[in-house]
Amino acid sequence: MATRLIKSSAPGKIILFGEHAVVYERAAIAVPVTQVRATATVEPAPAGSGLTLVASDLDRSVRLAVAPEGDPLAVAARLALAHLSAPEPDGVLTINSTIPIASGMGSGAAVSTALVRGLAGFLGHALRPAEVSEIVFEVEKIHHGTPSGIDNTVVAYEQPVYFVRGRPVEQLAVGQPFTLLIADTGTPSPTGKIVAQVRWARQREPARYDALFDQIGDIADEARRAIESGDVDALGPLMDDNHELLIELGVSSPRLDDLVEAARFAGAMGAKLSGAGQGGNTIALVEDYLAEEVAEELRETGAVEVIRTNVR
C-alpha cells in the first residue's frame, strides 16, 4: 500500500488557431496556460477503505467503488488503474482547480490529467505524456462527445503543439516568445453542444463548411511557420482572419466580437475567440508595453477576468 502523499498538477490551455476545423482533420495550434492549474493530492487512507475522490471546488466526494459509471473523475481513475493493471488503492484523491469551467481553457482535461498523474504516482508509476493523453482522451468523450484530441494533448505535454487529428502530435519550437491576454466573457461555452451544432450545419452544407475548415487549417499552417521562425508580427493578422472565419461558422457571439474589437482598438496586434465559442474567451496578441492598457480596455468592455500569459 502507498504510504506517502503525492501531488501532481496540469495547466490550462488555449487554442491559438484551428477551432472546430481540428475536429475534421485540419491543423490546429494550442498552448498551455500555466497561470491556471488543476491539482491532485493523493494521501493514504486506512486499509480496506478504497479510493475516495474529492472535488473540493464542487463540495462533493464519492467512493470509487460506488461512483456512477459516467462520473468523469471515476472514469479517469478507473482507466488509469486499468492502464497500470493495478488494484484500487486505499487513499483519498482531492482535486482543486483554478481553471475557469466551460471557458475553453481545458478545465476537464487538466483535472483528468492531474488525477491520472497523481494516482499513478501514488502507486509508484511515472506515466509518459503520451500515455496520460491517451487516457484523458477517453474521459474527454464524456465532456465533449466527439473531442478533437487537442485539449488532452496540449495539457498532457504541457508544451505548445501543432495537432492534426489522427497524426502524431508535434511539439512547437517557439522562435520568439510572445504575450497573450485571455479575456473571459463570463458566459459558459458548452463545447459538446457547439461542436454538435457545427456538425449539423456541415451536414446541411458540406461544401461550404469544408471550404471554411480548409481556410482555417491553412491559417494554422501559416501560424506554425510564423511561430517557429519568430515572426510574431505575422500572427496578429492571422488571428484576425481566423476570427472572421469562426464568425462565418456561426460560433462567435456579440460579446466575443465586442471584446475582439476592444482589444484591437486598444492596440492589440490581433484578436480572436478561443475554443468552442458562443461564450468562453477572447484572446489578444499584445506587445508587452501595451498589455495592461489592452487588459483594462477588455475589462471595461465586460471581461470578468483577464489572464496574461507568455508563450515560449
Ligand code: PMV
Second form
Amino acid sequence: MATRLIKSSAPGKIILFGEHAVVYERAAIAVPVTQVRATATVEPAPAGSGLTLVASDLDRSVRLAVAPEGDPLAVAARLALAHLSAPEPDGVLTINSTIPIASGMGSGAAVSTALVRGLAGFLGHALRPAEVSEIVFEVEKIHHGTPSGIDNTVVAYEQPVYFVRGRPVEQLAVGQPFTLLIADTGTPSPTGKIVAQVRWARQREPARYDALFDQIGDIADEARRAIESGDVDALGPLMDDNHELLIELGVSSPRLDDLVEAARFAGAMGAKLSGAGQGGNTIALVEDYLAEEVAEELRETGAVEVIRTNVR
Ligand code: PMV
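Compare with the form predicted alone: the form predicted in complex with the named molecule:
Full complex below, order starting with the chain above.
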C-alpha cells in the first residue's frame, strides 16, 4: 500500500488564436496560465476503504466504488486506473482549484490532469504528458461532447502549443516574451452548447462558415510565425482580426465586445474573446508599462477579475 502523501498540479490555459475553427481541423494556439492552478493531494487511507474523491471547493465527496457513472472526477480516476492496469487503491484524493469555472480557462482539463497525475504518482507511476493528455481528452468528452483536444493538450504539456486536431502536438518556442491581460466577464461560457450552436449554423451555411474557419486558421499560422520569431507587434492586429471573425461566427456578446473595446481604448496592442465565447474571458496584449492602466479600464468596464500573465 502507498504510504506517501502525493501532490500534483496543473495550470489553467487560454486560447490565443483559433477557437471554434480548431474543432474543424484548423490550427489554433494556446498557452498555459500558471497564475491559476488545480491541485490534487492524495493521502493513504486504511486498508479496504477504497478511493474517496473530494472536491473541496464544491464541498463534495464521493467514494469511487459508488460514484455515479458520469461523475467527471470518478471518470478521470477510473480511466487513470484502467490505463495503469492498477486496482483501486486505498486513499483520499482531494482536489482544489483557483481556476475560474466555465470561463474558457481550462478548469475541467486542469482538474482532471491534476487528478490523473496525482493518482498515478500515488501508485508509483510517472505518466508522460501525452498519456495524461489522452486520458483527460476522454474526460473532456463528457463535459463538452466534441472537444477538439486543445484544452487537455496545453494543460498536460504546460507549454505554449500549436495544435491541429488529429496531428501530433507541436510545442511553440516563444521568440520574445509578451504580456496578456485576461479579463473575466463574469458570465459563464457553456462550451458544449456554444460549440453545438456553431455546428448548427455551419449546417445551414457550410460555405460561409468554412471560409471563416479558413481565415481563422490562416491567422493562427501567421501568429505562430510571429510568436516564434519574436515579432510581438504583429500579434495585436492578428488578435483584432480573429475577434472580428469570432463575431461573424456568432460567438461574441456585448459584454465581450465592450471589454475588447475598452482594452484597445486604454492602449492594448490588440484584444479578442478567448475560448468558446458568449461569456467567459477576453485577452488583451499589452506593453508592460501600460498593463496596470489597461487592467483598470477593464475593471471599470465591468471585468470581475483581471489576470496578468507573461507568455514565455
Ligand atoms: O473550453 P473553452 O471555453 O476554452 O473552449 C474551447 C475552445 C473551442 O474551440 C470552442 C472548443 C474546442 O473543443 O476546441
